[in-house]
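Let's start with one chain on its own, the form predicted together with the partner chain, as structure tokens.
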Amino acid sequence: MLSSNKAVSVQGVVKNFGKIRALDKVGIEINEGIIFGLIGPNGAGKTTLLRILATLLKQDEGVVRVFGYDLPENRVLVRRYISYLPEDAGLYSRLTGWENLYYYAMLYYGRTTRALEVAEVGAKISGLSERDLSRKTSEYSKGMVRRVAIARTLMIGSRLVILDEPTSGLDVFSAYAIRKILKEYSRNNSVTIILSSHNMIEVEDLCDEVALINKGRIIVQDSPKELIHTYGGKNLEEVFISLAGEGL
């Protein structure tokens, strides 16, 4: 199953919350080793789709496969291959930055020396000093919290990294630092990253492929360059506006 070159395959997925249809026959295919952007307005269904991929929700209809494994049936197994950063994810505020990293490393690798090594990798990815990492995260700025949260997600070495709005609410410098971390990580490791974002510059800059989702449906899926070329916009933002149109 793991030899499948599709990291994610989603076909005809429907998800309802009561009378509200959050996802309406969604279908996407994501190849291994790419950065995939999921863009769409608020309430489009981005988070719902990411939560399904992160094994936290079950679809009502349709097929979801991660590295060839069907979800939700194989969710326990799939959790070994993914790491997920929810939107506005917090840290344990009474633990230090280092302890936050070590705790997550232990959740994956138990109380082993491997967990310590993984946490060291996390500390490096975060770019924070040893002194900062030994402080409780309640003393951190929002940017520092996000750096540790991103590092916690990436350090595991999962084959699929799912990031929900990784830079939302951050200032320009912090967002830039996060993008730099993601670029470096992606360049050095052949992992698949799926991220959702409102920031078109970010998506254009980071992603090999994007999908536009609106009102629970995937409108289009292609590389940013191809989308700009095909739909004739100056940038991805114009493509996004023209495709989503008044529906926004």
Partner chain sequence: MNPVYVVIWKELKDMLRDIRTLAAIAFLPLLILPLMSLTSIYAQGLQPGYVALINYDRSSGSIGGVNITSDDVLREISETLEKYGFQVIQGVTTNVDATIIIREGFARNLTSLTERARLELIKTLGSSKADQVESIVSNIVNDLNFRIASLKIAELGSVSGLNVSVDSVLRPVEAQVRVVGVGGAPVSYEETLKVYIARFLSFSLIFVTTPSTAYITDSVIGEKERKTLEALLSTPVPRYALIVGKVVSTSLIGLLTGFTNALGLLLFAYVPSLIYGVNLFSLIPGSVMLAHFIAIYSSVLSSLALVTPAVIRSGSYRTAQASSMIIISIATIVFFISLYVDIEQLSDIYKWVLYVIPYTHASLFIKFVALGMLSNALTHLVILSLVIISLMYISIKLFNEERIIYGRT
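The structure presented is a predicted model; accordingly, all values stated were derived computationally and were not measured. Residue numbers count along the first chain shown, from 1. For clarity, a rigid core is taken as the largest C-alpha set superposing within 1.5 Å between two forms. First, how it differs from the form predicted alone.
- In the core-superposed comparison between the two forms, residue 109 has its Cα shifted by at least 2 Å.
Now that you have shown the form predicted together with the partner chain, what about the form predicted alone?
Here you get just the chain by itself.
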């Protein structure tokens, strides 16, 4: 791997969908080993940027580097180092929670002892009981589905984990459980986590650094604490409203 203390470097990135400009000269820098939040309203460009970082879309203009490798030229190589969980990702409903974890591990390691070990790691990350993991996921709540899906994404041990709206639509207890999983995993492993959210209060609690995006443009990037201090808001939500304007 190329030597770089930056997990992600994005410079002047543009992405168009027909006449719609989803990203407009976007630039961000993300250090390794942090939880980074990309926050903004629906339609701001969050998912588009994450899909570019996940090698699923190609930018129209600009430079994108992941661990020093240019995208999309090195997308096959970069995929070895990343895991991506889209907002609408689900589980195989006819399988149990455990079987979902083991099946995903087998995609990487085949039917081996290593796959079993990785699935066990996923079971622990999920925080679900052995009884819950032995149930078919068709019986799960949305929060339980999301916990297994996130555990499945983290257990592989990727250096960069990309999560699109990981707590979207969850009740307060399930969202809290997800945040706890991410905090503990980040603290115990040398991994960079990038997540998108429109819940700015939640991101304020979870992320080391954030970038505020609106209408395809990055407004500002810094730690939540520094943004609140610099712009004088009570919280990150107030900072965003003051910077982006009321007409969101």
